[in-house]
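We begin with a single chain expressed as structure tokens, specifically the form predicted on its own.
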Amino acid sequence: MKRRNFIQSISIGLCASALNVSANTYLPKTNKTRVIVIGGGIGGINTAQSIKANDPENKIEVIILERNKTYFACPMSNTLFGEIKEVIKDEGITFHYDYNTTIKNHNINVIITEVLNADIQKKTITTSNGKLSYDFVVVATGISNDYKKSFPKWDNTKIQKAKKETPSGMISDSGVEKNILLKQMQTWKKNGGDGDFIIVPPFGGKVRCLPAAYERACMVSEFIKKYKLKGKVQILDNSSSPKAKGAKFIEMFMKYHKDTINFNGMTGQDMENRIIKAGYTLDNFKSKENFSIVEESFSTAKVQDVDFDKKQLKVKINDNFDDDNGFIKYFNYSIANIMPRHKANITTELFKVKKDKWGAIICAPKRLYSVSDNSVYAIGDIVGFHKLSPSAQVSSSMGIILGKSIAKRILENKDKLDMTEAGITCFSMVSSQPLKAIEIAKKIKITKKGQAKPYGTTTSFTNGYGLIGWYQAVVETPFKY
């Protein structure tokens, strides 16, 4: 499906004008009301673009702070692992943005700064160009890897050792991690392929995007396939079956990368053989409740330890849920994909509201804004209170839904935000012959608490072109046109 038809099937529609503002230039407040938003990601401008969309006579003053020049998507990158040719030559993809690009379609102020401190008393943003104002702040601050969750003992060296060897790919930092994994992807193939891509994907708290380190083995598996070369992708994971999407990823790993990927030491036979085992054909495994015994007879994968000089992992492997005890297997690589937990950005620290011991800002109830201050305003993957999974869709819908309340909020003083009209959506492109993508679907349902919370989930197989024309609806919307 193109690119507009798509756009006008989910009705994603958003105003267009422009004002630039340079990075060193210091804002007085005018008599407009303010509204700064912190994070230019896709939380940050569907938010921004969406209030300036409900606010025709351009009554309120709308600023992005950010702190990078460019804006590098995630949402469907993976496919770079696989060079799926339909991404990169059919639709010509691109996945960096540039914002000067973006606000000469909008009209607000994009300002590329360090934000430095927050004062909600005062109400006032400090950055490395200056101090700003507002009446209102949305923080759209993103998420970042906590290294020291997953590997308490490693030290600040370590850390960064990591970073730069063995890199996560999945925060916000204008696609540094991914591009050094895509760079060593190709050093791989130069020297035939020798040895193994490890994927570690994270384990324990809330995770932006848990399908994605599962759609990366499958792409980076269709690398594999298509230079013939002599490594595997080997998943070594704490679960004994994909955290999201679970039984369509093993189907998958069984049907199309049955000699390219093995899950936690088991091969694409070796699941097979087990789920004929616990009882079960490749036909009635993947329902709800056969899956959840099947799992039983999965091994698990906790990675312990990382050499970096002898590209080693201490790895704990237990067979089943029956061997308690468990024994000490060292895998060694070629390429390793080390994901650790994830936490809130550091940034979201620097406001001082109530937030949970992940760091996210509790919301009040039926709002995004913080429950111990109404102006200051959460978006993406730092909501907290609500039961929202952090990933694209949430951020782009729930922000055109947010950015419409704050408009009506300021203009109208209505306080309303209706979030059961948010969708979520998520695609995992998983073969590039045939081109196919698992989707996901969910609403969303408010309880009696307040609290918003997926229900209704179904999940499907679908042609890979849905999830391009997703991702040109969700990103390049906002970020393009």
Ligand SMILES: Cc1cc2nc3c(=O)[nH]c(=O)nc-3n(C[C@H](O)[C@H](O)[C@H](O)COP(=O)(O)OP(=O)(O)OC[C@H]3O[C@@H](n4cnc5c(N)ncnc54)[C@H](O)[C@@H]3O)c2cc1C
Second form
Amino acid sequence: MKRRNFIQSISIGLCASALNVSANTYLPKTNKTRVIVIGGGIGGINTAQSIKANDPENKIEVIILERNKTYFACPMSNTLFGEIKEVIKDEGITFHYDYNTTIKNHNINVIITEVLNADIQKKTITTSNGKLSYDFVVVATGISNDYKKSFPKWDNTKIQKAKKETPSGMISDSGVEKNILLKQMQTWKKNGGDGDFIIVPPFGGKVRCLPAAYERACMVSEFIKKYKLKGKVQILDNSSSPKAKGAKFIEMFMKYHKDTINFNGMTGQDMENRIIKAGYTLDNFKSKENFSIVEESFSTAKVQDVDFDKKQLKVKINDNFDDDNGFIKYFNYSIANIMPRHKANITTELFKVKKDKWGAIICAPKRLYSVSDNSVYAIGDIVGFHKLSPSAQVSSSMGIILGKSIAKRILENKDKLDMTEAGITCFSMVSSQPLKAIEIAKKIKITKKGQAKPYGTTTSFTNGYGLIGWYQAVVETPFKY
Ligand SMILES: Cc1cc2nc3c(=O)[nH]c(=O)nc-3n(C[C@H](O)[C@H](O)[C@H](O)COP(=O)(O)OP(=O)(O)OC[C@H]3O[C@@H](n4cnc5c(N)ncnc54)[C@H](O)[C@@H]3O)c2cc1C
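Now that we've seen the form predicted on its own, could you pull up the form predicted together with the named molecule?
Okay, now the whole complex, with that chain kicking things off.
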């Protein structure tokens, strides 16, 4: 058995047991410079592959430590809720990936193991298999849900109930939460689709893929239309318009999902009436200036509590047009998809470097390593200091640039990173017939403080095949080839 395969198989076999072995007995260090990447998600895998792509003489040892045997890619996975035929039929799109291609084609060691601790003084990582030492570490652990911040009064039992019964489907857990929701939808369909599918977008703080909640609403609506179900999608949002791509989503809700999506209690017809009442037409409300006035007149819906036994949400509604004091309304649900606030993945806490309030690693100006330890790099959603939205495109394009920079630092002693080479693109599938998506694209500039920051946003409607092509190029490629 080859050494690499042996290591992977012992990793899988011993996953649950914490061995008290020294760093060197677990995986002895060679004379190569060792880079450990924590997390084999979109940021981690791109960084790891890019380091090796820029290491022609094989002087760098790259090891990915990942807790799940397979990665479930989140981008575009909302189309599974809509059973979009271009995604599920024919050869279909793959969402689950293993790491065999990365091990074979990229000369990277992937160990399936849970990271349990980190000592940045001694440069060691403790995993469920034992300790490993590193020269550089790249933290790429993604996000965790923050129920405590969203529902401070909930105890642990209630949080566990929420995870099982009304999961978010927004974290990288090999698709566990998403499968719960998809299964619930099949039961809902079997029972005639009575009652509503409630979506509660994350209410506050930095959020992974802000438009994902509204994209999911459109996809569940497609499911309702396909099977002619009685229920509707109810979006209950603390914001008076979708928090990303606002005007475009409102336009889509009215155009394609008029009878199947209610936004904060308003049907598509109510939204149309409200726009007209605010003095705009269905064409001119979309301009940036007009929309900021229109959205002020829409309602907000703040979810206060959930009764899992009654399947009921307690919600404070404020109809901002009439400027009243708001009222409490109870919403019954058949399915509830409650997305709490996000925070940096809790594994990030193990690295005792400077963090912001969200838990992200504060990076040095113009760099993606920690401001307090330049051997600790950050990539993906957990990057702090820079103003980058947590997204696959940012994680992937920054990962490629970062990998090149790490290789140059090790091989040529040159510490350079040009983050303006990265890009931001975000698609949301909004209808199945015709297959349509909203696309936003941004460029990145570096401010005087050395912060990477988006600018020059363009928003457009595109053919949904553009999203499929983007997914294949950006998300599928690093796992499949
Ligand atoms: C529904 C949905 C739709 C989305 N749509 C888009 C889109 O259209 N466009 C877009 O650009 N982005 C989209 N995103 C966002 C995108 O998926 C994330 O921003 C991206 O995955 C972040 O990459 P990452 O590497 O930071 O984290 P992840 O991809 O989450 O990877 C983190 C990895 O770290 C591993 N890990 C964590 N802790 C440990 C530990 N202790 N030990 C070992 N391994 C660990 C996890 O298992 C995981 O594999 C969407 C997200 C969702 C949920």
